[in-house]
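A single chain, nothing else alongside it, follows as structure tokens in the form predicted alone.
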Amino acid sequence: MTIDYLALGEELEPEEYVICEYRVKSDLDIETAGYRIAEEESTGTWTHPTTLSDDIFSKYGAKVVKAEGDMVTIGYPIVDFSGEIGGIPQILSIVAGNLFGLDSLKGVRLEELQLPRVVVERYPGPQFGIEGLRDVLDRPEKPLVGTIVKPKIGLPPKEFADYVYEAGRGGLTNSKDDETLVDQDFCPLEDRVNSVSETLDRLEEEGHLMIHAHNISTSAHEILEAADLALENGARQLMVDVLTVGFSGLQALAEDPSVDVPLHVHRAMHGALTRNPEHGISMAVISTLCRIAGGDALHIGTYGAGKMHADISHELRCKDILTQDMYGIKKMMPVSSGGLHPGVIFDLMEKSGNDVQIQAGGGVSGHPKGIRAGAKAMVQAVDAAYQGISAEEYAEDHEELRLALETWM
């Protein structure tokens, strides 16, 4: 019996394989390194099992179809992902499992994950997506403009809701909890949702539509209960820290018929997986999984405009993954957040386009005239960029924007 995971140059039928691209750092030549990954993640091990037959290998063995430079492309037969139980955890166990610990590899990074239709159709995909969020907010063309309530922890429910009201009066379409706030004693989820819901009702009565994403990140066996609590108190949007909760937690929310509001997905902890260019899992892969799992909006970065480490090419790739056709499932709203303020919006929108949700926390709350003025300045910056006008020119007759530019530029 000849077992050879190398199938260099073979054309794989995309509907019959899950196809992955890996960046590899190793003292081994790139073909051997790819062989080791395919072997470890499909039918092989460090010895030659007597139980591994030609039939098993031909049906279930992975194929290395390309190995050039530091990149390896591997196809995993679709049958490896079959069955009623497994889901996204099973996908990750195969394409991103033991390979990271292989002693023969100094570094390996999963860069791309291409899923066939038969896999994608098992998952809910976005319930609302870009168009649904625009419909909810009656905002058909311009970017969504939001804030994150600051400080991220510490405000009691009434003061928290007051922040949201001021942001709404300033014209923002969105606000959200931060990733560290869920149900702490100083701001219980039930009380916070109730107070914010009353505020959003008040804003709507005053003629302004706004939604707030409430963070319900918790244990897998409690997340639907947390969602029910939030919805019973009037939540218009829910938020999940997908990497700490798990993709299956997001999927459980998306598949539950009682969860009839958009799902905002935060990527807290992603840097542990994505930041090292030679090891880990790219944000592109995380974006793919969040979209099929049912998120409606996902943080992907600020295209170099904010405070977080960024590779603009990776963020543009994430945007493509969220907004390109994927077997008919809805498109997911890219979210930019992290160190944003009115002075960087023009450059950001040149890269993001109009299908983006722009979130500013400190860039709203840090305005010298307060939250409402900070919100107005953000709205003015977005309006200017939408019209192709520089923030500096638009600020000539918009005081809030002018003060923001003086403060941060």
Contents of the next structure:
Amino acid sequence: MTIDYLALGEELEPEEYVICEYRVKSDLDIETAGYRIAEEESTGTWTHPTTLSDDIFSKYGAKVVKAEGDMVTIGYPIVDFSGEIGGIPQILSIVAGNLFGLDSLKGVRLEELQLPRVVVERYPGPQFGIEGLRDVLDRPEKPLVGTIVKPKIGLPPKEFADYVYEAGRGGLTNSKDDETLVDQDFCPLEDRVNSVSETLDRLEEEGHLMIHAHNISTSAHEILEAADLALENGARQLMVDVLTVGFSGLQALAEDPSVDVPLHVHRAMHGALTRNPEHGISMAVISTLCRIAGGDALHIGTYGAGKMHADISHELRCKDILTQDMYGIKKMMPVSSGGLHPGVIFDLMEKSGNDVQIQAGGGVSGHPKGIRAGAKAMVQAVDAAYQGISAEEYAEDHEELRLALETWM
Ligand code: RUB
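Could the form predicted together with ligand RUB be given as well, to go with the form predicted alone?
Full assembly next; the chain just shown is listed first.
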């Protein structure tokens, strides 16, 4: 048997391979470029190792099954991912490892990651997902509407909780810590969770259900302890910055039996991986990994409506990945956030549909009449779009929305 990683045209059995699509930029022809990746990431190296037998190659070697234009499709046999330990770090070390540094490739981007059932079943998947979040909030159909407490850092626990109270009185279903706030001296996690929990209880007594995601992003050896601290103090939801913490941190939380609240997943730092169209890892791949790791809601972008760089087709793809069938695991709630305000909600919801958590930080706290009015304006904008009514028309008899549109449009 000759060792050849090219198996162009071969139909791979999806239950037996982890299948990846890569976009490649190289002076090599696309078949050779694909060959280099398959070789590097499975049984090969830059030269032919004398220890590589035909038997090893045939069992563990990756296969390049498609190489067209600037795209290659490579299948890695599932045995390459076997074993009790390894997890998502091991998946990534194979499908997204050394290949990014190969000198023969000027750029390479992992666009899609298709996992077989046997791999997906090793992971917890979402505990709550879209349905669970809707149940917790008793909000069966409309989008969830939230805020991020602003400024990102600086508010002490009492003022922080006052913000949440005002947001709740304005009708928001969700609020959250920002990605940079964890346990700083001016707003320690324990005090913040305590104050916010009291506030959420008070809102509930007043007839309004709301949850707040507390950011517990920290080092691996501390994250379960941080979760316990937050839960002991009444946290109704936890948040992790999945890329700075690592997918394993998210999975550790999802698998811990004491973590019985939804997990909100922020993607801070993703732009370093996802933004370059010729190099990196797509948000679609990150979405797949967050869903299997057990996140309940994930930031996927605003379809061009907000402040962050967007590629609408990629964001739509992420929405599909979070909500399409994946071997029976729960659907994850797509979160749209970043530079949103009531004036852009109609356009956003045309793309997102109703299964979305819409969040505005500045678009609530920057309202000229304050947080409660800002929250009301967001709720009104979502209600309008839900009914297919433009924000301008709805604003004719909704004062807070009218003021928001005057301010930001
Ligand atoms: C929101 C904000 C978030 C973004 C990040 O604040 O800055 O961290 O959601 O972007 P504001 P993404 O509403 O004031 O802009 O959600 O795309 O990861």
